[in-house]
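Encoded as C-alpha cells, the following chain is the form predicted alone, with no partner shown.
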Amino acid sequence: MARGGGWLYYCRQLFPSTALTHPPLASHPPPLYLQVAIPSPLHRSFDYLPLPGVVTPKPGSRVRVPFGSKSVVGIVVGLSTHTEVPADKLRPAEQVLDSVPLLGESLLALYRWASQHYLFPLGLALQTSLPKPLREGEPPTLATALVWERTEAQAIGRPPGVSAQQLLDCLQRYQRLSSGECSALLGKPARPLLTALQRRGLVREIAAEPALREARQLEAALALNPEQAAALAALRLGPSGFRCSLLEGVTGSGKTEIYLQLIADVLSAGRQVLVLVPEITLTPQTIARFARRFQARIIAFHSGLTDKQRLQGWLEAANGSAHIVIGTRSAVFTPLARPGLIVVDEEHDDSYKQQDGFRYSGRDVAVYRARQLDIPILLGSATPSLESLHNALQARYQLLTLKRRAGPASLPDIGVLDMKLQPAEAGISAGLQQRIAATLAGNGQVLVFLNRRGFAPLLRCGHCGWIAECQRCERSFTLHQQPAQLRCHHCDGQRALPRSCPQCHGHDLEAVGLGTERSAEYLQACFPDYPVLRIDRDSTRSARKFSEAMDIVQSGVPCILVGTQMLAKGHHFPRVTLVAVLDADGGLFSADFRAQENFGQLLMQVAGRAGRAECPGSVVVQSFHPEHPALRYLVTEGYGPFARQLLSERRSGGLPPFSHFLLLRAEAARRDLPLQFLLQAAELLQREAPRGVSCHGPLPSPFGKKAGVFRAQLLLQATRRAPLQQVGARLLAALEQDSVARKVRWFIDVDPLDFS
C-alpha cells in the first residue's frame, strides 16, 4: 500500500494535471419532466412525464395530455429535473402534437408575462387567442389559398356594373386576390359580384400556395403639411430598437397618412408591421386604405372570422407571409416573423380592454411586446388617454402634436344649445331642427349623436308609476320598436310588450326618455324627403346593412345619420357638415371618475367627424348644463387643455394615472355569499398586505345584481404597482384554497375600467 501511495504520489507530481483514478461509471441524465399549462382556472402549470421513445418537446409545444378524466390540449412552458409530484402520481404525455414549437421563446415570454401581470391562469391565457383548431390539437397546416384573377376575356353585352367594373380594376391592379381582399377594397362583400363575373367568362378562382413575397408600394405618398412632416421625420431619426411614441393629433389631422409612410420604411426593410383597431367596424375599411397602398399581404384578425380563416391568417403572420397585420385588441398576439413596427390607432378606445375572462388591456400588452421585440411602437389619437398621456408629460414617451387638419379641411365650430329654453320633441330642439333642414337644404349630410340605442330607456305607467323591470338585473327593460318588445341591454332578457300596466290594469303606458330608433323615427317624419340611416349595434347586426348605409353616406346624398359611439371612431365623412349631440349631460354628474375623460373623448370624436373635407362643419351641442365647467373648458379650450386638467385633477385626489388599482368582485346566486367571501378575503389584506396598500370595501357593486346574480367588490389601491401585485399573488394563493371560494365566482381585474 506504501509503494502504491507512493508511486501515485509521484506520477502526480510530475503530471498534476492527468487523471489516473478509476474512470467514473457512466452516469444516466437527470429524467426531464413536463410543465404544462392547462385550460384550468389553477394559477399553475402541471408536471407530466414524457412519453416513452418520443423526443422530448420545446416549450411552445403542444401535447395531448390526460387531465383528470379528460384528455386535453396543453402547451408545454417549461422542462424540469424536479418535480414535487409523488413517482406514483405523474402520468405520461399521451402525445406530442408539434415537432417544432408552436409558439416561439418571445411569444411563449409574453403570455407569461401577461399571466403573471394580470393575475389570470396561463393556460386559460394561451387557450384564449389562439385559434380554435390549434387549441383543439388540429395540425398547424397552411390550406391551399383560393384567390381570383382576370381573365382574357372582354365583357359581350351588357357592360359590367358600377361596383362590377370596380372589382375587374382591383384585379387588374393587384392580379390576384382573395375573396376577402376583394371585400375589403370595395368596402362590402365581394363573393357575389366575383360569382356572377366568373359566370360571364370575365374572372377566374385558382389554387395559390401562399409565398413569401416582397412587397411594394402601389400608391404614390401623400403631400404632408409642415407638421406632419415634423412628425414623421421625428418617427424616422429615432433611434433603432424599441421606442413608444405618442401621436396627438385633432380628428383629421392625417394620423393615418403618417402610419402608411411609416410602415412603408418598416416593409421595405423586410419586416412586418401589426397595427392594432378598436372596433371591428372599423378593420374592412382600414384594410381597404393599406390595401390601396401596397401591394403586400395584409390579413386581419376580429370576432367575425371564421376558424379557417382566423386559423390561416395566424399561420401566415407566424411564417412571415403576411406583412401586415391588422386587428382588434387579441391580434396583438399574433406570433410575427418579423415584427418591425407596432401600431395602436384610437389607442384611447376602452374597447382594448378586455372586460371578462382574461382582462388584460391590448393597448397596454402591446407596448410590453415592443419593448420585449425591441422594435418602436406608435400609439395614435385625437384624445389620449390619461395614462398615456401622462407617460409622454414624463418622457416616457415621445410626444407628437398635429394641431391642424390635413389638406384644406379646417376644425369645425362647436356651440353649446341651452335646452332649457328650448322647446323640444324626440330629443330635437326648434334649433337644432332648423340647422339640419338648412344643412339638407345646402346638400350637405347630419350626423345625430345619441350614445342610447331603443326607442325609449323606460317603460311607466302614467297612473300608478309602475316601472318594466328586468327581475334578473334589477334595472328597467329598455322600450324597442323595431322589433316591438321590452330588451334588457345588461343580460339581453327580452319580453312581449305588455297590453296594460300589470300593477293596476291601466292603459297609460308611456315611454320616457330617449334612443336612437325615436329620434330617427321622429327625424324622418320631419324630413320625408331624405334617408335617414340609423347606426347602432340593433340596426347593423350584418355586415351587410352596414355596408349599405354606409354606401348611402359615401355616395354624397344628402342624408341624416342617427347613431351610437359606432358612428364615433374613425370614420371619413366628407359630406358631414353638421354634427348634433343631443344629450351631453350624461357624463358630467357621473360618480365614476373617469367619467368626463370619457365624455371629453366621445364629445371631440363626435365633432370630428364634422367637416373633413372642404366643406366647412359645425358642432350643436344640446345641454340642460351649459354652463358646466367641464363642458365649457372642452369647447372653448379643446381636448388637450382640458386632458391636462383632468391630469392635474387626478394628481391632487391621488387617482389613476397617479395611482393603481386592483379590483376583487364576486358573484353569487345567493345575496350574502360575495360579502361573505371578501370579508375573509379583506381580513387576509388586514394581515399580510404590505405598507402603502389600501383596501376600499368590500361593498355591494354599484350594478348589484346582473343576470340573476349578486354582485360585490373589493377594491385595492396602491401608489406603486409592485406592492399591489405581490398582494395580488397571495390573494390568488390564499383563496384558492379557501372553502367559501368554491361557492361563489370570483375574480381579479387589474387596471379595471368598469367600477360598476
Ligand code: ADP
The other form holds:
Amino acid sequence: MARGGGWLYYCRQLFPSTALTHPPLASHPPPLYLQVAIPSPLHRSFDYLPLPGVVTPKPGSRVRVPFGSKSVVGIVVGLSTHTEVPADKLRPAEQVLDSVPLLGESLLALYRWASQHYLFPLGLALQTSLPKPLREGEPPTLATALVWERTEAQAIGRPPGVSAQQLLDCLQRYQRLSSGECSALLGKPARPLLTALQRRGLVREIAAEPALREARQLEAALALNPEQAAALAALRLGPSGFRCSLLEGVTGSGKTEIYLQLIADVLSAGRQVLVLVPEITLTPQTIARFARRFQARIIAFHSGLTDKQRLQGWLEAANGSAHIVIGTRSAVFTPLARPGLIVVDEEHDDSYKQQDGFRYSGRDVAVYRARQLDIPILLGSATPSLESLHNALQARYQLLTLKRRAGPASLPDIGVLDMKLQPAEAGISAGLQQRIAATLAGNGQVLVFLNRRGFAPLLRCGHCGWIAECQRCERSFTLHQQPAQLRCHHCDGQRALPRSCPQCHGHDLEAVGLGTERSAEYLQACFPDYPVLRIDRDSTRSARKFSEAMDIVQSGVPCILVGTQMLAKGHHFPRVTLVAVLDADGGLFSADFRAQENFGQLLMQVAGRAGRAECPGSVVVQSFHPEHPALRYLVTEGYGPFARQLLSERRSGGLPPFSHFLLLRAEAARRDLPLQFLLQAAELLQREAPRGVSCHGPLPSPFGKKAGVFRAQLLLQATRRAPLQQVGARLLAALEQDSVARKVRWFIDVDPLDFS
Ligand code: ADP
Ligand code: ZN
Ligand code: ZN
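With the form predicted alone already on screen, would you show the form predicted together with the ligand?
Every component of the complex follows; first up is the chain already shown.
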C-alpha cells in the first residue's frame, strides 16, 4: 500500500473518519453543524456548532455568529453531520434569532438557485434584498399601525371639498385606512386633508394591527373588447399550475385591464398576487389604479419607503395579510404566504436587471419562482424582449397578442423626416417646426424626445480643435447651462466652464451637438406663447418642479414637453397628439448587438405616448438615414414583425437568445492589472474549459476607463447553459485563490446587458 498505515488506512476507506475517532453511541447522536450564509464575498457557507442547550435552528432562521473578530447576522441554510473545519477552529453560534424560520423553504430555495445561477454569494444575495432591520437582527414583529377612521360626527357648516369628500367616502367604505392607503386611493398625498378633517372632528387616528381581511372588488371591471376577451379567456382556461404567458399588446391595448381582471380571480380564490413593474413606472397613479379596483391590502415597495415601512410590508406579505404586492425588481424576493399569480409588466425593461452587486434579472427570477411555486406568471409588454418572444415562439410560453388599442384611441401613424433635405436648428428641422406650430394652434400638446440631457455633448475649441474631456473617464464632458458647468455623465464629475481654450488660449469655444436644454431653449424662443417643459434627470431632481410640470400637462393646455426616456415610460399624456423623435440615428449605428432591439422598444414606447385618448396622434422621426432598412421596417411593419426579423438575425449570428453569455469583468487603478488578471483566467479556461464554451478576449472594455478606474473584460459564450454555469463555478473557485485577483475588483455578470 503506497501510503502504508495498514489496517487503520483500510478502515478509513470503509468508514467515514468521524466514525473512527468518535465511535457512535446510541445516546449521543452526532452533532448537527449549522451551515450559515454570511454576507461575505466568499462563495460558500460557514460551519458553526449549535448553541449548547438551545433547540437547533431550522434552515431559514437567522443566527448571530462570530466571524473573524466581529459578530454578524447570518442565515442557517443547511444542517450537516459533517464538517471540514478542524475541531479547534469550530466556534458555536452566539444567538438564535428566530425560533420559527424567517425564510420559508421555498424562498430559501429561490435564493439558493439565484445565487448559483448568477454566481453570486448566497449570503450577499440574502443581504441585498432583506429589509434592513431583519439584516441587522431585529425581531420580525408586525408593528401596530396608525390608521384613520371616520368619527360619528357629521360635517356642519362649510361642506368638505371634493377631495375631502372623496376621502370621507373611502373611509366610510373601508372603515380603516392608513394614510398611505388614503394617498393611494386619492392618487395624491392625503395627509394634509386628513389633518384638516381631524381638526373638524370628522376623522380620527387610532393604533391597530393589520387585520386579515378578505379582498373585495370595488370598481366594476371594464367590458373587454374581443381581443382582450380572447386573451383573458386563454389565461383563465390554462392549467392551474405553472404556466408562463406573454401578453404582447401595443401601448394602450388594455393589458393592465387584463391584469386587473385576472388578479380579481386570484384574489377571490384567497390567493396573493405579486406584480413587478419597472423602476420608473411605480408611480402613485399606478398604485391608485389597483387601489381603486380592489378593496385589498396593497403593499407597494418603492424607493421612498423607510426601513420600518419596508419591514412592515415584507411581514404583511409573509403572513398573508397583504393581498397584492407591487414593486420593482427586488420585490421578486418578497415572501408570500399564499401565492397565486405573478405579473411582470413591461417585461422588456432593462431596469429588471440589477447592474451592480447581485446582478440578477427580476423577470427571469420571477419566471423561475412561478415554476417553483407552480403558479401562473404573466409577462406583458408592447415591445417584448427578444428572449421572451423567442420562448413564446418556441411554445415554451403561451403567446397572446393585442393589436388594437382599447377604447376610442387609435394607433398613431409614424413618419420619417429626412434630415438631409431640411434646414435644421438646435436639432429641429423646418418641417418639424411647422408640425409643432400646427399642433399647438390646434390646442394639442407636443412631446419632443431626445435621449441626451444637458445643453450639448461636446465643448470644442473652434480654433485648435481641443475638446473638454473628463480625465477620469477619457470621455468628453457634457456642457450644461443650468447651472453653467461641464459635467461628466459617466462619473458625475464637474468642472467650471473654461473662459478660453486651455491649449491655444483662443476664445473660440463652441458647443457641439444637442441636448435637451438646448432644444428646450430653442423651442421656447420659437414658441414664446406656450410653456416648454423639460423632463429629464436634471429637471426632475426637484419633486416640486416635476409635479408642477405634470400639473400643466394634465390641465390640458397646449404646451411642449422636451425630455429623455423618462418621458417614454409610465406616464399618460392624454392630450399629446404629436410626438417627435429628434435623433433616431444613435440607436441604429451602435456596436452593441442589442442596440436595434432597444431602439425599436424605445421608439415604439415613445410613439405610444401619442393619441392615448380620443385625439388621434402622429409621430415624426427625424433621421439622416431614413432609408436604413431597420428603421424602414420598424416604421412600416411595427414592432412585432421588426422583432421577429431581429430574432432571425440573432439566430444566424448565434447571439442571445440563441446562445448565452457570461462576462468576467476586472477593474483596477493600474492599467495593466485587469488584463493581467483576465489573461490568467483565460489560461485557466484554456486548460479545462468544457466543450461548447468559447472565450472572447480578454480585451480592454469599450469603456476602458471610468471614474479613474481601468476596465477590461473576458466574454464566455455557449449555446447551452449547463457548461457555461460549470465554467463559471470553476472560475470562481480558482480566482478566489488567485493572488492577482486580490489587486483587482472583479465580478461575473451572467446574461449581461451592459457590455460597455
Ligand atoms: P396598456 O396597459 O396596454 O397600456 P391600459 O390597460 O392602460 O393599456 O388601457 C389603456 C386605456 O384604455 C385606459 O385608459 C383604459 O382604461 C382603457 N381601456 C382598457 N380596456 C378597455 C375596454 N375594454 N374598454 C374601454 N376602455 C378600455
Ligand atoms: Zn484652442
Ligand atoms: Zn468622468
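Between two forms, the rigid core is defined as the largest C-alpha subset superposing within 1.5 Å. Since we're looking at a predicted model, the values are computed, not measured. Numbering follows the first chain given and starts at 1.
Trainee: Superpose the two forms on their rigid core, then report whether the C-alpha of Gly304 is displaced by 2 angstroms or more between the two forms.
Mentor: For Gly304, whose C-alpha is compared between the two forms after core superposition, the shift is 2 Å or more.
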